[in-house]
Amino acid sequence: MKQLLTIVTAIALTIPAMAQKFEGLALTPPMGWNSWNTFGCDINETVVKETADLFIKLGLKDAGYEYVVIDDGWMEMERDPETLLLVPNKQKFPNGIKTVADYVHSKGLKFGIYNCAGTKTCGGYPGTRGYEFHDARQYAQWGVDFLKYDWCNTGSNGGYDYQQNAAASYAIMRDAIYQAGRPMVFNICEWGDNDPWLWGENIGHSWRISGDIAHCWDCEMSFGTWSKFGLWPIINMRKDIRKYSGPGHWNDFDMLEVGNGFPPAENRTHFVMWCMLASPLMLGNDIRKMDEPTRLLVTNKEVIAIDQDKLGIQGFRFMNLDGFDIWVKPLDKGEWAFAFVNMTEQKRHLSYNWSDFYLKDGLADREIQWNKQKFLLRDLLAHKDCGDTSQKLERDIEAHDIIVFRLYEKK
């Protein structure tokens, strides 16, 4: 059986592009929760069910979050020796994965799972290499709606070098999902090593652009052969990739660390910036212990609307002015989002005259002629209107904090 599966995978590498990813999914960046940032491989059925319950109770579903995703560590250390199927860990998931998926679906939510393109997952559990079509059928039978697909333990396989052919490797799993017949959002977790934005649009619905996120403002945590990165190293890591992001194919800046130890100002900046970047919004905290300020932040529909804007254009750094990073995101119906981030270590006063700075976004093919256009301002964190762009913006902003406005013309 194992030899047959290896042969099937080898044949799949030669299949022309007649298979495809499921279209019509992730037309806006996916929103949900993933277990990894808080639980690592120590995830279990109880946590997943309690999390699904809280999606309803805490207003997360109402705010747009829909995917409950189990990351690494959900399976036994070996496949079933007879069927070669992946086996859910009996202690963590005593009733199996389908029971959990059914429970999540009963809440009106969608269910996601994890595996890896290598021989083993990052946590050392069975990977999918050589079993892609086998595993995709199993996920479909369980009712999986979202697959996060990692990149650990890749390398050569019978003369086929996966490490140098990430696109082909991920295309195998894409084809397997399509053949299994159940639409699944396919998240390419390849860390940006092989420029997935160049090839990912026809294969997956989103792709990670960096290594794992860490809950720090501006740091790199080295683990020898790999690193975790703070907010700004991730944001600044890739240049000129916003043009590859859009409806059905998103640059993924990793799961959110909001609520995992950041002070309130940095929580706000982290969440708003992921929305400005049109990144998937996958909560990574233990929402069973989420405090009220964090809940109010991650369910702020006005800020989420920036991320979920149907135009689907990623924002960009417009300029840095006196210690403030200014980010801009074009929105549907001729509107704009502007975010001002205090990048310094102390409170600063922002004095910003809109008409002093010409703005044009070539990607959106749009510009603002301040002398001809006047926009009303909506403060999205404060939920209030606050004048228009004919007036100078004056605001005190705490260290590492952010303010964000929606600009719209009066009808």
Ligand code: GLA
The other form holds:
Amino acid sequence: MKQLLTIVTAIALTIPAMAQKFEGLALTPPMGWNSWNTFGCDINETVVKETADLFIKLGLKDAGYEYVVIDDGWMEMERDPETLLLVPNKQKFPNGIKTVADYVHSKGLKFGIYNCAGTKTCGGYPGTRGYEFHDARQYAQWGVDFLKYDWCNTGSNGGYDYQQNAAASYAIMRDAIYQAGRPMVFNICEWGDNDPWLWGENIGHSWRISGDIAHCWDCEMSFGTWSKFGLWPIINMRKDIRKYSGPGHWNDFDMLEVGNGFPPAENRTHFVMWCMLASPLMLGNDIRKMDEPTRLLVTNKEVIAIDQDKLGIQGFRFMNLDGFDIWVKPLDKGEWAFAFVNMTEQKRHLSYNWSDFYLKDGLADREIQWNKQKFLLRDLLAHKDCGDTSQKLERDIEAHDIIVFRLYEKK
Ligand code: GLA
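Okay, that's the form predicted alone, but what's the structure of the form predicted in complex with this ligand?
Now the full complex is given, and it begins with the chain already shown.
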């Protein structure tokens, strides 16, 4: 008997652990900061450490921001010829990556890094193709908690059976992370090209749904083979994918451009809309230079609570009414968020009679029967209670501005 047990144990130990992602992570959309939108590849140890310090000083950590993520540009142009390990750029990160990760951890925060499923990153640095297990072990040793994994240079060279197969490529990296043994949020970044919402749930914790964000309201900037998109092209790009987003597996509308040159009204609309969409909230500005209105906006806990609602259901466009886009998000405990965006170029008056518009959300399997239910209203940007849904809502809203309410029943 004893002998049999020894044999069974020996067999069990030789079978690799079941392929899976780390569960229990990103149960609400990840919040943090990513270097790319402001710094591009021009990133360094000082910026990352100062950013981590400011997470505490500016109240970002207190508001829920957690991950400090270094995007592309952190490596030397070649792997170490002996060990084949990735080498941190000696000028930008003279003390290596572990020092930076330790510093971030010492502030009670989490640390993230970037690489790519191709032979090179989008910035031309060494990619992970063929080195997945090698790199994952390295990240685990450094103390990485979050990996953004891109999709450049995944074309014809390489000769692997997962060539150009995004689901298979990302599954290999998922397995590598799991084998490395350190829980990491796995951020799939293939821009929505291979319908990641159809296969991503068992592989990563979020997936980008679009090409890169640009800080404009409604533009598309073409760079030949790829484009950058403004807020509304990203919001409107995908139809019917909200059902794929949820706790542990989110549609990612890209890093925020809040504080990167938008006028105040558009800053507000951008931030509130990302919350209505239950998107990850990764700040993309230089928080060392953030002005006070932007800081107050991105640390508004009442608005953030819409994003972080534990039901985890992405909001939807309810209707467009007389120049206003109306968005609704079902919340936990039978509550709702309603946002009204003035899509026009002029200040406009909103006159909205709640009970005129029957509301049902098939995904949440919930409806509002206005004749039977009266909700109290909380204006989340103004931090004010403001009546209830039995009264008509009357507001002037500036061009491109937004107002957002939590609807809740008397406790
Ligand atoms: C791609 C990604 C961006 C950023 C850059 C880095 O374009 O979509 O978010 O990571 O690569 O080169």
